[in-house]
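As structure tokens, one chain now follows by itself in the form predicted on its own.
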Amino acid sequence: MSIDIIFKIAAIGILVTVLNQILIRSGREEQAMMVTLAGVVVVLMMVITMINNLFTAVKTIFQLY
């Protein structure tokens, strides 16, 4: 594991809120919870696909099959 994909999540996360602040000054409110929430899914899979990486070599390391 990198550090670069806790660089990626906050590059999101930061993309993420300058978009919901912009969104939601232009009066946008709906179209802001949206981004909103296709930052969130986007860094979930993300992180569940490290997790899936993570019980893999867990099941291999002790060979629990």
Contents of the next structure:
Amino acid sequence: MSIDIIFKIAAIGILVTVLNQILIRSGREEQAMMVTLAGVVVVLMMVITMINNLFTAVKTIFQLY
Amino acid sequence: MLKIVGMVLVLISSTLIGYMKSLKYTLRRQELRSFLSNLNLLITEITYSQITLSEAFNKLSETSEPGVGRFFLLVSQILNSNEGYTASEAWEIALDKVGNINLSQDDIKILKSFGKGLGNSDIYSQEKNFKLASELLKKQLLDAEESSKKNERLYKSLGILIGVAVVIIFL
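Please move on to the form predicted together with the partner chain, as the form predicted on its own is already shown.
In what comes next, the whole complex appears, and the chain from above leads the way.
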């Protein structure tokens, strides 16, 4: 696990924001919505294993089996 | 090293795809405008100079811009080929045969219905046919201008941004 993923997520966030703005400006609200949703899904795919690790770590620390 | 080359390639190709998409809108607008002005020239040739259609098309092909000029040249070649095609048949065949034209289906339909009346009546009826076609084409031109204003910049920036997105996601 490295710090790189934070920058990656930040970059995706910026990109999705810009894309969203461009699509809304040209009158395509539906596509803008889809792009935002796709961005959320992509980021979620990236972090889901890490969230899983966090939860298992919490479980082992407090011994909740 | 290889990674950077790949990134650059992805960026360049997606940018180019965006540019090509946006270029289509520009070209359609230009071709419609060229068709409109050429139809006006053609009706002048018919009513005033009264030269034959194949000569008139040949003349137009020299002055108009490349895409449309190629079409007019094709029409005049078909008319000159001595295979017995009428002007409207030659017009329709040329419309089907000329590749690399950026007009939409509706534009082609208008041009085809215009071609049906081409060269089979007296000058006054021809003038009416030209007027109708140029009115319809003007409408299409307005539509093309609107859609190009809406989509041209969108596709340009969309190409670049999607390239950047792909690069970042696969980094």
